[in-house]
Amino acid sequence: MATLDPTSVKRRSPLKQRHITNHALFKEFGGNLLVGHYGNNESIQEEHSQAQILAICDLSTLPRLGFKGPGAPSWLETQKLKIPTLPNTAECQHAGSLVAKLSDQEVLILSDIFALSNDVATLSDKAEIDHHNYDKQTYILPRGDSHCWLAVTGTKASEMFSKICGVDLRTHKFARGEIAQTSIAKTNAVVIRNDLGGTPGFYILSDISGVEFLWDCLLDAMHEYGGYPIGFSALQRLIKSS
């Protein structure tokens, strides 16, 4: 995979410039423009090792999209995926994409990590041609606009959140597939408990027009954990080492 410009497509992440700043190389995965890694080659390891204790990574140019209405579990269940039965609870699908029930009427679809799966793009389609039956009940939310998403794994990452956060994210208090809607550092988000192979893994979607404060309030309350930014590149490798 080649070495990319962020300038030259049409959907970059807001925190673009910060991981310019930040020495970011960016490479394409399943079509979507992301930061491979920081500095040189000598820093994926790093990077995969950093993963491990607390890090973050913004993969807000990854795919996902949302659907609300009376209609949109069932009509969602037509199209073969797995819908969770309670609210806040979220399913990982056989093609690697995971599914979060915010409420009984309101489901979020975010890209596999490997930005493979073509649920996104499907239901996209699909719902366009629903779009005018209405006795589906079933309306499209273009999340990829309106809330950024990223990641915070390791260990230390509860404990980090613990300064931010007035929900008890611990590992035994909040199990994998858990959703949580709070505030983090005053600001309105969805949680997802999402391990990545062995290594605990979060979730986080924002409203995107605040993910620069978001970012840095994150990195602010890494840093006595001496947690920083990683690449997509390091994600991947927690999954396929585990």
Given for the second form:
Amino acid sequence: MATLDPTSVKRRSPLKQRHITNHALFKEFGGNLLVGHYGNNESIQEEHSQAQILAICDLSTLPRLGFKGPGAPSWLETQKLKIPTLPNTAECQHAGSLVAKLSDQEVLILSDIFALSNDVATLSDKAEIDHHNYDKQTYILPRGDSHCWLAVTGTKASEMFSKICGVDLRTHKFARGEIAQTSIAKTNAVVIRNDLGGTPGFYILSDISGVEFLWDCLLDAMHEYGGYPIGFSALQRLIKSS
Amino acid sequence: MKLLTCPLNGKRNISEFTYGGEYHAMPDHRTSSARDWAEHVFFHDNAAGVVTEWWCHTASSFWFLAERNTITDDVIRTFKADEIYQQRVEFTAPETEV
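The form predicted in complex with the partner chain is what I want next, because the block you gave corresponds to the form predicted alone; please supply it.
The next block holds the full complex; its first chain is the one shown before.
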């Protein structure tokens, strides 16, 4: 399979050089360029197995969007999204996207893992129109430019996090859909528990300017458990195989 | 380890927080003198005893208030700012300098 050039598209991950050095093969998923897998084609099965133990995947080129302001949750409800009742909880939508309520006045929307949902693009366009003369105090936050998006998966993930994060992320303490806004390796981050199939999964959103540091810290913390980076294809397989 | 309870995120290491200064009720900016406004913005009581302070949970950029005893360093309670601020404050410039 011919690999795509990550420098040929507008939206690139700041980690692209690390992926290239690691022999990544880039692939298009729903119009977004991500690492399909590393190395040769046989590695996809290997990465799928690793994802169930401990692995990390860079999702920074997938669409995401935020809204803030007293009117944000109610405006999003008018757009047919299910907004969680409690802050610091996330809910999966019918189209597959994930809606995370970060506070009573702030909501984050993440694209689905198959990059098929149009929620983010639709809401972005709709917000431009609706908020032009909008007096309900709803402000759009372009999270795709401000935050990186990483996924850490596997049964060893919680144990690995205990080395670099003060919040107890063990799966019996940190339920599916829970959110912790905290510090990981001294970096501010939003951690969302979002299992992929039957495998524990954690999304990390953090300042995009520091993603190379965070990536290296996570790899360092994963090292003793044999964890390593995997491509997007292996993540998708976690859901397909469940 | 010192812990502080954020009203939004719960109990966290103090290293996740930033101190934001003493809380004082804001004077009406349309009628207060430049001196009163400067007092509000720049000067602090530095009282010994229970004071109300602004704190920010930096990981979530969430500003809240804490009642703290500055003698014992005990935090009596923390609470969301909307206990005090329930309406947006509109800042309109005075027509003439006060």
